[in-house]
Amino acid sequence: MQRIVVVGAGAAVQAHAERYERFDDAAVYGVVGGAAESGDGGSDFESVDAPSYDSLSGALRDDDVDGVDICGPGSTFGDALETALNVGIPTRCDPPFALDDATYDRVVSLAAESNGWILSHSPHRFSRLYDRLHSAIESGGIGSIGVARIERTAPFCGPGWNVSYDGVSAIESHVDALCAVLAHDVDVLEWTFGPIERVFVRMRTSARCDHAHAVFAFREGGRATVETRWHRNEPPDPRVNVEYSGNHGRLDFDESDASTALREDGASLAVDPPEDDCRGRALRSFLDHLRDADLPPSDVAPTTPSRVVAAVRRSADEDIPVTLAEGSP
């Protein structure tokens, strides 16, 4: 039985605890309120059958924990990641953490020096929508990548496939919020098309909404553009548009495809049960790694997306393109 401490805002912790309860080999050993609260009940964990702690260090004090699960957003993971790694506890977090250069370097060094490790895939990797596109790319559906385009609004209430962005609403800095959202897309882009080696991003803020326009160059050729609008006070209509185009064709989906939870031959597919939806599959992957049957390939997996997001921050701050050196941590 894997004993897990879950860290985060109320709704996210509840969602993860519900899934752990459905696994035979996991138990929620404690819950901790995260730095980002979304106004959804905050750190009120009465519905979770586990002790509640004020801090992660308090939850880890009796040394009976096998893993820490940190529920987004990615720009607020720093302290919890360092606390877990300092005592050698493997940690899962989503999306790929979106920290600045200095904090990223410190976390990576801690992971290398301790018995802990970090698994930080976006739940998007485990969704049927993105998996369908990923499989089509692998089978040559578009040929060589030309341009991948992703546009989305955030945060918004429902449909359920994208509510993870709600938790980002508590972040005060527009750069933090936009980086936390971009981290999901960066992870999916690397998973699908390989490492990103160059980043150029512009961000702007206004009283109504913030906006980021990022251009990424893949190491093996091809480019991606990601546009994200972050609305501060008025939940926007959910909108996402994903388009992958190459020299042989184009693949895409939009909010209509997503909100119908996929349709096939005119009929809706069965909705996955919580333990087997994209979030459930992400947690299942963490538990499998904890069993030591399939350890992550490095102390931090995946490595590149979080590096790319650190480069996004630098590009936005200095208004310059940033090239990532191959092989750097």
Contents of the next structure:
Amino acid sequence: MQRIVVVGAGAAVQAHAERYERFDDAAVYGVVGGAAESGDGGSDFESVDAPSYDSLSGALRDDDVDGVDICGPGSTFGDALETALNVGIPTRCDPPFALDDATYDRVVSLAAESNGWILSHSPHRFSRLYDRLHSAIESGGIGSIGVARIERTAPFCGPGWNVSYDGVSAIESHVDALCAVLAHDVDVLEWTFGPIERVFVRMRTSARCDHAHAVFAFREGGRATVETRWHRNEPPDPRVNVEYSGNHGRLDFDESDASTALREDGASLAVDPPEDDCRGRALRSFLDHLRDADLPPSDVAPTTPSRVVAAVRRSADEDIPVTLAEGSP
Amino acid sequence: MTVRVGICSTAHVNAEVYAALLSKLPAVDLVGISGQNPERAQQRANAVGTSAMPHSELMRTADGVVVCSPTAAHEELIELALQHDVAVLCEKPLATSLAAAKSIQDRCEERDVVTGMAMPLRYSRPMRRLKERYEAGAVGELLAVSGVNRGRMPGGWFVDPELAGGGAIADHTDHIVDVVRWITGEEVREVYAETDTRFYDIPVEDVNLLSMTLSNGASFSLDGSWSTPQKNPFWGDASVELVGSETTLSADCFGYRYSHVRDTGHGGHNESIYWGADPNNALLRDFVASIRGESTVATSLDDAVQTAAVIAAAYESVERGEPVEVTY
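I have the form predicted on its own already, so could you send the form predicted in complex with its partner chain?
The next block holds the full complex; its first chain is the one shown before.
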């Protein structure tokens, strides 16, 4: 039985706890409120059948925790991330685990010195949809990538891959929120098309919503745009448009392609059981790594979404394209 | 009063479209189609029941011409039209460089002849409704604009940098930049461009991603790549989204479509059919009305110079690898 401490904001922690409860080999050992809820002592976690703690160090006092799961961007829970690394506990967190170069360097270096490790994939990688897209690209389904285009609104709930953004609502700064959303797309783009070489981004903010568009150049050729809107108050209608165009064809989907599978009164309902949606499958992968002592390929994997979003912030601040160093992971 | 209109050159893919529409417009006499390729001009002319003729003869015969030549030939044909006091509706972009576009505009200004650009998106009903909603304040403060205008790679002279002035940037920047300027009343101030040649073995870019800012500070992204697969059931797309402090509005020029799947074993098997009001038709009607003195073509040569400046800035950005301020 893998004993997991879950760190994050209310709804996201409950979503993760619900999934762990469905696994035979996992138990939620404790829950820890994030910075956004530091004042409430974790009271949002009453529906989770596990003790709540004010800090990860408090939850780790008994020394019998197997893993830490940060649901929501690792960068929002930086203290928890560093606490887990300091005591050598394996950790899973949503990207990005850092939003600036200094934090990135500190976390990577801390991980190298620690017995612990960090898995920071986007749950998108674990969705059947993105997996099918990835496989289609790898098998030459559209030839060489020419242009990838992603548009999305956030935050919104289900179905499927959309749950990845639940935890992002813990972020208050608009730039950080946009970066946290972008990190998921960056992870999938890198996974599918190889390393990103250059990024240019523009961001705009208002009382109602924030907006960013980013232009990426891949090291092996091809370009991509990612456009995202972060709504502050009311969750918008789900909106996802993904299109990969290559010299031998095009793949595309939008939210309608999934949200029509099961509907009630015009609203879409989740079809997959929680333990088998993209987030459930991401948690399953983490548990498998813990059970098999299957170390990830590096102390932090993957690192690139965080490196890229740090570059995104710099590009937005300085109105310049930022080139990522050759040979970086 | 019947207006005599001609198609000047068959080089542009739209020449055939315009000829078919003009041949059906009331009170319009499609007097001829001219071209350097007499065989193709004759073929096009036969298809719509008109005559093929040299450019100079067409200019002597027509009240107005639609110039559908390669971009590099616009200047010469417009000059010929001006000499004959013939009205001109010119395919975009106006010229292969900003300097040439300004020169054409200057010469047209000196003559009292109707001139305009063949920019049908200003006549698109979704775009017109979008403009009305924007001007009514529905969007609030404009934060961001997102545009797409992708299409199939047209080949031919479009991929000859001398004749076209470039590739996908030259071909697919005008429409959306023009319509966004028209809707918002803002000018493009800065352009960052990412380009590449990824889809075809051609000497020009087929990837065209522009990141711009407008004069009110709003960001403006545009994907104008030749990324639509040749076997796509529709030629491409043209849409604009306005993200504002109050709401987000978007218009898809060709959103009214149905699918046709053929099971005959002949030709294309899957096609999307646009069934909305045809903006090309409205464009040509307006051109004819302008010749009669009853209207003004929506996109002027002044507008064309503004978009030519954005195209020039985009190419400069590619060369410099950084955002470039647009110089008008």
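Residue numbers count along the first chain shown, from 1. Bear in mind the structure is a predicted one, so any value in this text is a computation, not a measurement. Each form is matched to the other, and the largest set of C-alpha atoms that superpose within 1.5 Å is called the rigid core.
Student: Under a superposition restricted to the rigid core, does residue 96 display a Cα displacement of 2 angstroms or more between these two forms?
Tutor: Yes, shifts by 2 Å or more.
Student: After superposition on the rigid core, does the Cα atom of residue 233 shift by at least 2 Å between these two forms?
Tutor: True for residue 233: a C-alpha shift of 2 Å or more.
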